[in-house]
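Just the one chain here, laid out as structure tokens, in the form predicted on its own.
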Amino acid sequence: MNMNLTMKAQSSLKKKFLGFIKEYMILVAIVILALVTAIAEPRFLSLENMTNIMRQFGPLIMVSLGMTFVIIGGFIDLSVTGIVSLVAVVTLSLIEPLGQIPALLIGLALGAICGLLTSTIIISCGALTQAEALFITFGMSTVYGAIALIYTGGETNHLSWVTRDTSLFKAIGQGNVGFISVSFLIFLVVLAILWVFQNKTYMGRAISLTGGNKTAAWLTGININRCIRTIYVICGFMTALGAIVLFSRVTTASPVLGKGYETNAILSVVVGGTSLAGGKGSVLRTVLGVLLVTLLSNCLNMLEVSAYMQVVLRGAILIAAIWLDSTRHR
């Protein structure tokens, strides 16, 4: 008896070891890529590395939280790829005439328009439905570069040809609080007011509800297209801030400064356990994706394994990531 019950322990304790596991899968696999890396280069653990994995961490956090209200709402946003080079381009010009706070709130709030104006479109054509949206916010994507490209005619633009003060974006781009730099405590505290609108608030959850499930949410009483409107909004000036904080590091912008955003920001929103279906995941859970994203592209570079293997992995790991949540789902 006692045997059995030894027995029966331990087949708990599998199963709850092999639970946490499939739970906090991405948790082990950043403490296993980090562990790997630190041992086959010591630099990884230097605090000058430290810093510059926080920097690198800004933008691409930036865009994640905004696109995990979207992807939780049932919907994608392909648009913030061009919505990241016509922010940072509008936003750098508009400091020699206007002064870096007035660029830059006029750049979050045309962040915030352009995700105005997507929503619109999509409502306008009664697009519910993930890969309808996908094909708007591509369109949309196309229409903001190409404003982009119009707007500055094809030139990239250097914070350094600015002559009036730019040290606010200069915090931004590479100040430091302590070893902290500047741009990580600001996605504390977006992150500190993004979890409590989604967690805190009737906005927050009827998000949920209608990610999970349309019709129901509509027969709820949930304003499906106020619900629409708010994501693709969030979205916008969360990419708009994001835009931001990486021309304010690279100092440069130009009106393909957003390529490849908008892969990246899918793939830590589906690697952090965002469901593609709608309905479910969480803002900490994106951070745990975009981490480990950040993280793979830095070991990646100190380890010297060329560009285009990088890429091969990255699409890898997002071809693993949308299995794993059909997985789940099903």
Given for the second form:
Amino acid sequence: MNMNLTMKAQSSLKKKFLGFIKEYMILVAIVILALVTAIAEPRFLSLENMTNIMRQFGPLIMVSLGMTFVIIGGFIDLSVTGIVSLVAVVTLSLIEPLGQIPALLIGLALGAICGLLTSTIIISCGALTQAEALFITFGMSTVYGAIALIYTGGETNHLSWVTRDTSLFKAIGQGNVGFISVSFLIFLVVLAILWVFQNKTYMGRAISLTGGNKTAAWLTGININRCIRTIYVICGFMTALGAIVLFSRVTTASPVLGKGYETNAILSVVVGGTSLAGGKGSVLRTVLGVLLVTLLSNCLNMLEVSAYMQVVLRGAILIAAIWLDSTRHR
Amino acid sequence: MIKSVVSIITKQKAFLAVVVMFIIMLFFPTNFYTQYNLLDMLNSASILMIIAFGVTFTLIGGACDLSVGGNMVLAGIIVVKLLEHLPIWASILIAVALGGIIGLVNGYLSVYHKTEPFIITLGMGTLLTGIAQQITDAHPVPCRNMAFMRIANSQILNVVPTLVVIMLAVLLFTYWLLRFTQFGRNLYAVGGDYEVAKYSGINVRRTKAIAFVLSGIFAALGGILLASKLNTGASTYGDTTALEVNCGVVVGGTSFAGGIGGIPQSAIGMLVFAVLENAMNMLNIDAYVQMLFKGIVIVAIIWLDCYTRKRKREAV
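Now show me the form predicted in complex with its partner chain, since the one above was the form predicted on its own.
Up next: the whole complex, starting with the chain shown before.
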């Protein structure tokens, strides 16, 4: 009798373990990837490389965290490309006349305003599907990108050309606390805030509900428009933060800086396991997704795989992840 | 009477936009209204139009295809590379077949595995662009075959560009396919209501998958013609092609909800961008400002489209 019970417990434990593996396939993928690279190239485990990975991690994770909310809410945001470029060029150009702290704040506000504008357009025409949002945000991305190009005349600005104090941006881009980079610390703080927002506040839960079923959410008395506005403002703000981390790291701000960020952010969110159907997902999953994408590019660089091959692999992983996702839900 | 006129206009927003642009150009002393310019405008829009006709199938089927950009550049590069070893017809055939196979993969994954088509094709587009960059090292590949170059750079009767003729042929063929064949009618049914179509005995999966194959084939054809026109195969053209083409089709009036739309609408939708670009070039507008206008036009037309649907929803 007793033995029977233990066996039962064991089998349920096994089931749980398998379920965990299935649920967190990505974690397994990350571990395998790290192991293989570490064996093939021991330099991978050096402290220097770890700091390097943390730096590469910075910009994409910010944009992806914002994108997570948009996708959980059942929408999509391609305008991050334009917002990254616009915020980067505007912020950098404002350091000279206004000083670094006002420039930083204006940059962040600009991102949020862009998000607000996008959401206003979406709400005013009553777009409720992902496809409608896809095309509207693509148009907005073109608009923001064009404004960035017009603003700079197509030229690239360098952080080192600024004559005033830029210590703040230097710290974000290159600073370390111990062996942890400053951008990583910012990420930890932001992640904590967003996690609490998603799981412990009314708005966070309302967003999940809206993404799951808009009609049901509306009938429960949730203000859907407010949810849409919130997710796009969060996404805009986080994208602005990502833009600032990015141009601080590369020390230049070109008006096409954000190219490719929309695909990479969506890729990271989806690979992390947040469902594109909306309603399901978490910021923590996105962290895993970005970790995989960043590690992958770091590992492939270490193994001296060409940059183009990496693009191929990224596309293949995106397809595989969605495929797996669809088999899991069947 | 007035009401019906208004409803016709609101239904044909893209056509209205084209007419408005033509009227505006009347007030400016430019070379816009010359035979050469109008033909040139059609000529440069032809390639994207051909791709758009293919994409129309997927949109009517209730999906979309964002891999056409990658498909286009890859086909162009493949055909240029193959021309060194094979005759023209064989190279073109292989490149088109490859486009069809890519479409088949898209269709298989998104129809048979029920994945979100736009994200699958987005991933496929990234993958194909990566392959194109890998096999060319991201450098343009020049083509030395003059006969191939002449396909897209010649005129029939010394007036009409061949490209326009090819585009019109594709237009007629795809129009026939959608309007007068069983496949076309089934596709409208599948896009309109998947479940109803399924219970009416339509092979919904196959119909939808064929739409993806067609989209792949015409994207490859567009890529081949682009390579012929520029006499090079390059991996850098297709960055925003997919979204622009899908947008153009939607702007024309093919709904992304599926089941509504058609080939002529797509032609007009793509024409909006072609006329806009040409008119702005004629008026010497800065390239970046042009981009801004293009973005605004996309947002405005899609906004109108969504807004009319919202009004309809609320009226019920």
